[in-house]
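First, one chain by itself: the form predicted on its own, in structure tokens.
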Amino acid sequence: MSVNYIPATFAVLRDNDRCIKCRACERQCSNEVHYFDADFDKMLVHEDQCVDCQRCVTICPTNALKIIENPNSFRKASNYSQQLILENYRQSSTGAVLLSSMGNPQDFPVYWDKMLINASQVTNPSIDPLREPMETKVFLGKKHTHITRNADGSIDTSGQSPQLEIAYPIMFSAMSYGSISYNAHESLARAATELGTFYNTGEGGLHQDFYQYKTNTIVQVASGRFGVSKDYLDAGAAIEIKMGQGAKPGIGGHLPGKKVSDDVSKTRMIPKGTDAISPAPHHDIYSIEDLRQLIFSLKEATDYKKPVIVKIAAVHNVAAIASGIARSGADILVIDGFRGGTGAAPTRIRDNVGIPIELALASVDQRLRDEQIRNEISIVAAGSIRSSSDAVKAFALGADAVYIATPALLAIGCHLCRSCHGAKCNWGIATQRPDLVKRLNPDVAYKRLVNLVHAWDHEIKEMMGGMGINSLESLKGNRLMLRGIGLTDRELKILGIMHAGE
């Protein structure tokens, strides 16, 4: 018998005065932790299966259960954690890569949560959203240097880039069909078009039956042009390059092939059953002049009705990369940080490459106006934007609006155990299984989330009003209105903000 180096990470405890036996866990756990023993007439469990995905605490019908992370531990060494232990064993059973799901969880610094936002009081006094009007809808794409207007004193909009229009400032990110299900994906389109807002498809084609959602869907080309045809372009509001991502930058796609169903594989055009795996760069675009040209075949092929958006992940370069893509005739930037979700990576990828999403924002804004290049495009930050005081600091450093991702799964019920790359999602949203998917139901998935948005907006213009701002337009950049607390100078400095207390 082989010895078992892997203990469990969870340890799941029964309270059998409770349990009543019914075995609703056991039928609703896909990682089959849970068993009924007729010998001992009681539910056991196998613990070193356990995610930690709370469906069985939820569902269970007279609260038996709790699953807390497992007491044992290691020999605690300053060098090497518990989970660089039990890494190093996994590799060693497999001989593979590691791969994990959602953002990274490292203790690295949160910069969100050391930046406090400035109010108004006397001189420049507050403004109430519940009285007053407040702006927060935005146009995304290539403005004017300066403003013209007709003989009628309207502003003159000829030669006028296209634009889309977002009721709210908050769109959602890439997510794959194939990484995500159908009904998820159902969830964030329907949501979108009520919002009048865009979700993203990412790199996995648009399926069939949501081409419908058209004109609040953002479609994406990736490195691997799974699902990418004239159909599918034309099916977007606009078309994004996806030449990064933060939670794997320099890093392809990876699709594992438990997940590529038949539908997966009608959409993405690619065999039943394979890993899809996009390379890591796109083999036609080695330069900002490679770049340039791709953006531009995508309008000539849409005739130059859709702004085309290019999509990098949060590098230490990112400020001149930046510069390079808003002079390539991109109408808008998305800047990826490195705590951004995934559906699957490689561990050491996502845990240790790229940079804060605060630090490459405010560096990308200040980069191009000092360039005086900024109105060339619309910047939208992505990458743990958790909350709508997040995104209203994000405005502040820079970006037009923000995508989210995250916390758009939250709403519809993901509770991140972080196992999306097993495809055994027990909430029916990173899964292809057909008993699994229909655990979520559009219908009520995606009211959530134009709950959640409606809520982040009323917060995003209580917040505003506070400050004595009325408009989005005049927060974009407005540092003045941030202050730091517990950081370097270094740090200020780049971020353009001044600390508490001055």
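Predicted model only: the values in this text are computed from it and were never measured. Residue numbers count along the first chain shown, from 1. Note that the rigid core is defined as the largest set of C-alphas that superpose within 1.5 Å between two forms. First, how it differs from the form predicted in complex with its partner chain.
- Residue 77 shows a C-alpha shift of 2 Å or greater between these two forms [criterion: core-superposed Cα displacement of 2 Å].
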The other form holds:
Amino acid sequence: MSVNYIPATFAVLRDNDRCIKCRACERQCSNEVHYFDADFDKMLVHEDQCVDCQRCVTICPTNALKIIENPNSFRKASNYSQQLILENYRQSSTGAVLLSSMGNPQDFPVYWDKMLINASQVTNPSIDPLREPMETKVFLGKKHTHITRNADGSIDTSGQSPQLEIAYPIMFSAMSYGSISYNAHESLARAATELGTFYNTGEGGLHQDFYQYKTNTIVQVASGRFGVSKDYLDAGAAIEIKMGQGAKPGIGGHLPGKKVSDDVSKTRMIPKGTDAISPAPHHDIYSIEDLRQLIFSLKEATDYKKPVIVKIAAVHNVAAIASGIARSGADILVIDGFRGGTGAAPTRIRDNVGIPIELALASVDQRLRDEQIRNEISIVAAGSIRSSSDAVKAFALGADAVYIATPALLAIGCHLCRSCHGAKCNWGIATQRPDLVKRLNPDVAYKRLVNLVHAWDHEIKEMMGGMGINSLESLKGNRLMLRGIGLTDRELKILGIMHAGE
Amino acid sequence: MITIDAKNKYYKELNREIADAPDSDVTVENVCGQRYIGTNASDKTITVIGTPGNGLGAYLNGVNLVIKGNAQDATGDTMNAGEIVIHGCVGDACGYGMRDGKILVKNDAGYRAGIHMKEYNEKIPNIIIGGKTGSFLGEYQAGGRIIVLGIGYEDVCPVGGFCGTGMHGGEIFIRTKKRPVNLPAQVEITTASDEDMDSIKGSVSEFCERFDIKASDILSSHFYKLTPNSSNPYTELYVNQ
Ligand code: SF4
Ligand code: SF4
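Okay, that is the form predicted on its own; can I get the form predicted in complex with its partner chain now?
Time for the whole complex; same chain goes first.
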């Protein structure tokens, strides 16, 4: 045993009474955990390669498999987890930066779980969404400060900035082709189209095949400018400038050359096999004025017909930054919290940089109201909206809509093994390997996405109805609908809510 | 040819007028800081007299721009096709993320010229700068070709510091005998071979012709060629958690 012995994180338990040696698990596992040993006439395992993606467990015809946490452990200490020790071993043997994926798994407070939603009793009747009309459609974009009316009494909409009309207040957030597969992108694009909402190309360009879904596509422009061309900008219903990402604030993107396949290379417009590097900063943006310059260059290129979105990571000074962005000419602001997912991020950054979306959203909404510029920009909350109740709480804290990514991937088969950066996703999502990609059937997957959004929308309407609210507009920023539970005065103050019982 | 007077016109109005002009040959006079000229136009040759503002030719798609004067920052940002010819100097971040077409600058360029330039198949962008450039020339360059001629700067190195930082594709040619200082480790520097010189001969001759410079004098000088030594500079940087 070497000094750097790295024990398996998971134990693969096979019930040999049940196993019929069909070798399906062996064929299905891209991590090559299972293998058949002819001498022993037995299935054996390379346990250390298991990432607990549950693919084999799901596929095994005789339910012979279980993956559990490896019960073998180093001596316990509450200040020094086994994880930390193993990371040290990995780094001391390679000299490399730790890389991981999906959202921050550390034990930080989840404020969604510390807020409770109101309901009407007696004095303000609740509304039954099955019987009464409920409005969850949203228009994102700059709004006029005052309502003026035409001679016939109708509202004057002239001079209105372009708006993004979404049938549900839920959109699929940016995931690039490259970080996720063709089939995953197709599923998102088709679901967004059927739902009347939007998916987002991420910074990897737009595959030719998906131009047909352009009415429901948000195209992203990041520092690397991959795949950004006139056609691409024209294709988007809106253009999103990526300044930051919640999972890795202050860090750019880096798609390793091995993931730049033929097709990915075509979409990104770079040679096959070269690293696709998007550094953290846009090297032409050093101020809000510079950001304004990029925003208006995009508006000029698309004839002022499309809303421009600016996406930032939730960081310490987010309220002041948002105030600048609201004055920069951007139509929509996306705030991405620090628990948001990623296809790959340095572990230390993912786990330690940024702030929770709940606090960021509350402080941004408040700041923009205080400065009387809230109408200048719509706010989309992102970065760990896990369920419809998280979404309702986000609306009450001031979000106009939410972006979801991890829930969307779960809907199409992700088992949250947090191994996307390995590019061998057994569920055909975070991979470019054709044999794995084909495991994801877009015909099935897109319907599951549609189902998910329908289900959430219904739940949102039920919660709204319970509060006696029949339009999302009346829930937006309505913090009286929230109460904190087990929060300090300071936390309540930032969230702008009272404690339960008050 | 149509002439448009830019005096006292806001860029939005001016650019609309240029794009809508019923002639493919447009001259714009009295330009004074108007941004994004050429961005919304197509199939035109636009001659700019004066000083255009930032974002000149951003996302340019097949338009030819001729600037009789200096240009400012973010010229040719994410340019897709076409040509920008500047009879003067250009500001910072010229040709950011450019993926095809060419930018010819008679005199000097500011910082970060050619940053993030990319190429794909037959789309190979070109930037040629007659004079000198600021620091970070070709930063993160992923493709395409940058040529700095250093005309009038024969005694010094005509590029600033940190040339080619993060470069992982494409090539940079510099006409000089002085090696650039503090080149990053991943950039290889060699004296341009005869074969290399043949590869840039056409572009350099065209540049010289445009600006009335004797090409043979330029082409017979010593050039350095900078190329990255890896198209995967970060592969060794990470270990899976
Ligand atoms: S899939 Fe199940 S039954 Fe088949 S070899 Fe694996 S463990 Fe045995
Ligand atoms: S997308 Fe695939 S690799 Fe990433 S967490 Fe989900 S199942 Fe694992």
